[in-house]
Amino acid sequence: MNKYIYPLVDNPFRKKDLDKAIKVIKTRRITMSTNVNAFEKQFSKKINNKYSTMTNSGSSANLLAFQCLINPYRKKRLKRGDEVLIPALCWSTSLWPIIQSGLKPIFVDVDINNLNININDMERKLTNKTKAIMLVHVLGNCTNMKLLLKLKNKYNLTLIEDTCESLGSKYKNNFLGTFGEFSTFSFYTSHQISSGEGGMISCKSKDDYEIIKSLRSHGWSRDLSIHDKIAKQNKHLDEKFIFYNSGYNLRPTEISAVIASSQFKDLNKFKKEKNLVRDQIVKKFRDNILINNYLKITNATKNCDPFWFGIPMILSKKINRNKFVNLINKQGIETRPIISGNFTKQPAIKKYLKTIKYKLPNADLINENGFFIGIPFNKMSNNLSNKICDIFVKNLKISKL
């Protein structure tokens, strides 16, 4: 089958978005500019995070919050060989930034109930070189945050929340990616709000976002309030071509700013429709015995109002899979593991770190047998529902061990 009846994403692009996007193009100015700097504040003043700045991907907003973290010109900044506790349930590029920074990645094991870091693993992992927690949220949910930043408080470790999956989420009416030091967001296709290609990185210390200003743009000082200052040390220099730091080119483009800018106004709205379809669906299986003997969904942490990406699911062991997932895959519900699986069973692990001794039961169950189901509708049919529902009786029967 060519086409899903209920893919992961559907295209995510209205005409007011496009319409956005084609006036900028006919401008010919694309290169980052005025519509970056006014979604970046936008953006700061929705989600309450003072000091916000736009990327070309999330994945590169990861790596611009761990190059800040070592870089030089931090204050209080991480050593080569300092330790980052990071879920094994995660994504590539929350995982290499911490490995191309030098630092060194401690996984642990996640909460079987809402697939979020497990806090009593995290705490018996901190050793005296743990400097830093590098936070997964998970399809829209969330950990224990209390707990959490108990244990961040007493420890004094710094936290990236990279809430790449779960624009719009809150806890206990705060949004996630509000809670540490540093924190991300993806605004790639199949995310909460689109711009096909985009990210951002927020942090609370002005500090900090210099650096990562910098960072993002070859390093050069032209974008710093200290520009002026630097430019009288360095009179045989072009001004406009002063490299005060280290640096790479992750900027946006003032297409992807439009773009993103006019979802981010609707970020609620979205939120809200996507939810119901959600709930519509959860319902349906929740009333099947069947979909309830041999299926467990995902439910919100408490605290935790989830803006969610998809609908997480574990299987019963009594179930195969693999043979499941491409059952339903073939009749039209399009399906991916939940992130990328435990990560440490990846073969690039093995060229980049030793072995891993320590065991991630929760994981490896997750690996072995959770996946999940995107929301792509604005609107559910009832008939659609119930077809769902269906395929996955039919194929639950047909994928007993």
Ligand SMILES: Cc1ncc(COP(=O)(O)O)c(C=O)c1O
Given for the second form:
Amino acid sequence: MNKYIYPLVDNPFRKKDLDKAIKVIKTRRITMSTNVNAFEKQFSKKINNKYSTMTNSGSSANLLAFQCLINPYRKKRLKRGDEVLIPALCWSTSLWPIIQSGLKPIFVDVDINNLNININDMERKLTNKTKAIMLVHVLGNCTNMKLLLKLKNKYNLTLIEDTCESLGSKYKNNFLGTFGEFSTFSFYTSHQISSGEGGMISCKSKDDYEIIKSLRSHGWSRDLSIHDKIAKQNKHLDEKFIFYNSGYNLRPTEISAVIASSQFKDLNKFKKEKNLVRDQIVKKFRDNILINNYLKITNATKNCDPFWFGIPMILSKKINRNKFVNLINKQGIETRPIISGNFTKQPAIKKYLKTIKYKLPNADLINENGFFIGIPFNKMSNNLSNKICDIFVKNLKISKL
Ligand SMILES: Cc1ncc(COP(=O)(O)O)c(C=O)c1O
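I would like to compare: after the form predicted alone, may I see the structure of the form predicted in complex with this ligand?
Every chain and every other molecule in the complex is listed next, the one we just looked at coming first.
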């Protein structure tokens, strides 16, 4: 039994999702095949992004985006030392693929109101070596995409949208993940839809798509539209085993594909239900004077229609965050940091990057005073939302500095 009355995640799988998985297992065809293909098409059609490739995780999708960007088959490719802007409030595997691909991350501060990349700081960090933006859409919310796209176009930057936390969110009626050259998604257990593990990378260019498909599967050519041509040029090789590119094995299983597909069909329904649960809690919090005084709940950015991943909030500096969070955890409300906080504070950074000299005050504030609670259920009782509110009030009072 879950020890929390309000956990970050509850069991995300419905009977109908699991029945589909069992049916696949019974066919004994578990490795990537027609169900993965079908889900990729279904995904592309709904999200309105031309080419989609399913992966075993969102992290793998991010790795593929950067490995594609530096790939020798790419006409306009990034070179060692090229700079990539990334918000300091990011996930580990939003960042590492940049470094693993020989590129240089430049950390940008975030906007305290929406937790997303700060456009002014982004503009300040641009140099003539800046070639790309790794945008992270935080917990369902986004930055001012109009201004971001203006900068992207003005400086001819490649945009990668890490949409791993924001599937189903929209900006001006377009899904997040449709603005950049690449976008990535995660179907990990706590996300908007889940297949346990799983991810997707979408892109706009057929050439990129072909590179990605080859990189996903060992670098071989058999999944590519130009496979016949390659086979003709390599008659000395068995055509099923022609290695045309470098590669990994980042493939998903058929089981993940059918579960993700089953959940994806109900994306709009999930969005409605979970956002309603959030609204109920947020209303209770906003109606309470004490909570309002000490806690700032993140709002949606103008023109963003989020599918909230959680309910992020920032405590006043007058509250001891760690004490407060420990207390509410003990009393049944599970919390976690907002993504990984300011990622430049993580010990791994020291091993891989030179000391970061510039200041990131908003990311610091979120690191020190931020946290989020989940939206584990698709329904919320009045009783439970009152209880959550009471636990917050009681512990805010005793966590004052
Ligand atoms: C912003 C962001 N990017 C990437 C990932 C990685 O996704 P996955 O867990 O599917 O590898 C996560 C994971 O939660 C994330 O929050």
